[in-house]
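The chain below stands alone, shown as structure tokens; this is the form predicted on its own.
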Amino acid sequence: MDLETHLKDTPDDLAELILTVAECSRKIRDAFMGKQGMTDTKNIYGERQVALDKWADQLLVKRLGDDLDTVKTVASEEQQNILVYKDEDDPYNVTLDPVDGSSLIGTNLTVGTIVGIFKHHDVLSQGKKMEAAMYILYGPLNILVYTAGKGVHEFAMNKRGKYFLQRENIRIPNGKIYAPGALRRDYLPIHKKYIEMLEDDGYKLRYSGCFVADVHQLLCNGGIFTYPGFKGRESGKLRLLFEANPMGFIVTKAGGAASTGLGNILDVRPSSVADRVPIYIGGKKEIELIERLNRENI
């Protein structure tokens, strides 16, 4: 079954805008080959911008918010401000990480794009209020994971470029991966013992750099992924609207959960679009014992 196939009992406008972003991620991975360096322009957080990063942002804003007629609102990692595109009560409100993992694009590993989906909410709302959310792998295959709130599945983008079924309603399962970022130099001393904790029960270390990859072994093996406050920056260093939100919208309708390692990140509301935010993310075992380590130690 083919994407759009899959969308038929989607509301057609949310259909429209995940097709869209299918369509995108097509040329996305096309521009590879020829944007591979730098640019001479910084991001919101004072990042240097990769090429591929840039161009796939204005490419997917152009789309998203020129094109179509149902978006009003779209607010990308790459830009300074919200962008406002009408003023009347169009439904969606997006959220874009052009190009999750862009520091490994010059080494030709894996990176993706996130999206997150508000409906009738703007996209400083809580992340439990999405409407829909999905990503793309651009690895030795393209894959497209996306929820509409009932069910999380995986496409595979075929050599005419259209995308089809992998797997339905993806449950995430019981595994022992775990994928920490951070230097373990500058780890807290909860953080600590909980890695250790499940070191000592046997979990493997996979972690990529890459947010996305790390996140969708998750779900085809289980485990956890954990980018938490750490020395000099307590906050963390993920970003709750282009990236926590989003991914952990995924994961908790696949049967996980995703915390700050206090409480549920889809509750926290943000401030602005630069908000950053402590990420623990995968099966509900693990979500628990972080949890349970910090309220033993308030």
Second form
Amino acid sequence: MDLETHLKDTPDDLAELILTVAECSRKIRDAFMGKQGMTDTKNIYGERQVALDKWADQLLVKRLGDDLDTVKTVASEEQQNILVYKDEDDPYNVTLDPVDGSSLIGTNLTVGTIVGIFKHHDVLSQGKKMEAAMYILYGPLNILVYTAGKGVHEFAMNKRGKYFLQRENIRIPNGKIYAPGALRRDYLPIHKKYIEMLEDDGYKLRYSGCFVADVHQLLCNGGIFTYPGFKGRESGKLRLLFEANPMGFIVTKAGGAASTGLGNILDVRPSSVADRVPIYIGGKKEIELIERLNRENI
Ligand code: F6P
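Now the other one: the form predicted in complex with ligand F6P, given that the block above is the form predicted on its own.
Every chain and every other molecule in the complex is listed next, the one we just looked at coming first.
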């Protein structure tokens, strides 16, 4: 079944939005050949922008903001400000991480696109208010995963650029993979204990440096991804709006969970588009363990 057919029970305007991102992802895949270098510009975090990242941002912003009639605002990791379009009444507010893991482009490792979709809630709302979320993985295959609130579904792109259903209503399995971000020497004590417990329990290391890829493997094999708060940056590295919330929404809808280590990420109230958050995302069992360790040490 193709993506369009799969979306037949989804409201037309939301289906159109998801299909538009899917169409952009085909163009982004095609652009890998020509857009490998760096630009002279920096994003809001002061990081030099990768050419593909900037190009993908412009493509997505144009197609969603300018070309669709239903998108009111777009917040992108690559933009300084929230972009405002059209009428007050337009229902959708969208967050974009155009190319997550873009430092890996030069080494031809998998990168991704992450999209969060709010309906009648602004992008600074709690993640649990999201209507839908999706990501695309640019690996050996283009993989698209979306949830419009009910199940989590996975599609693969064929030679003609069309997405076909691979797995429907994905549930995160039990598994023993861990993907730990940050330097071990900077771990805070409870996180250090947590990682040691996973290792003692036989968890196997699988960390690519691309959040989307590292979380996608958990939907396939189970386990846990963490990018914790660490010495020198207790709020962690990953961005609440662009990374943690949409991926947390998807994993939660697949029967997993996403936590700051203290509580549900989807309950966090953002204070700005640039917020960062410590993240633990994956199986419920692994999330319960870090939350218990933190509770016992408070
Ligand atoms: O936030 C961008 C990102 O590349 C994520 O995709 C990834 O999880 C993380 O940063 C990797 O960070 P590091 O290079 O510190 O492992």
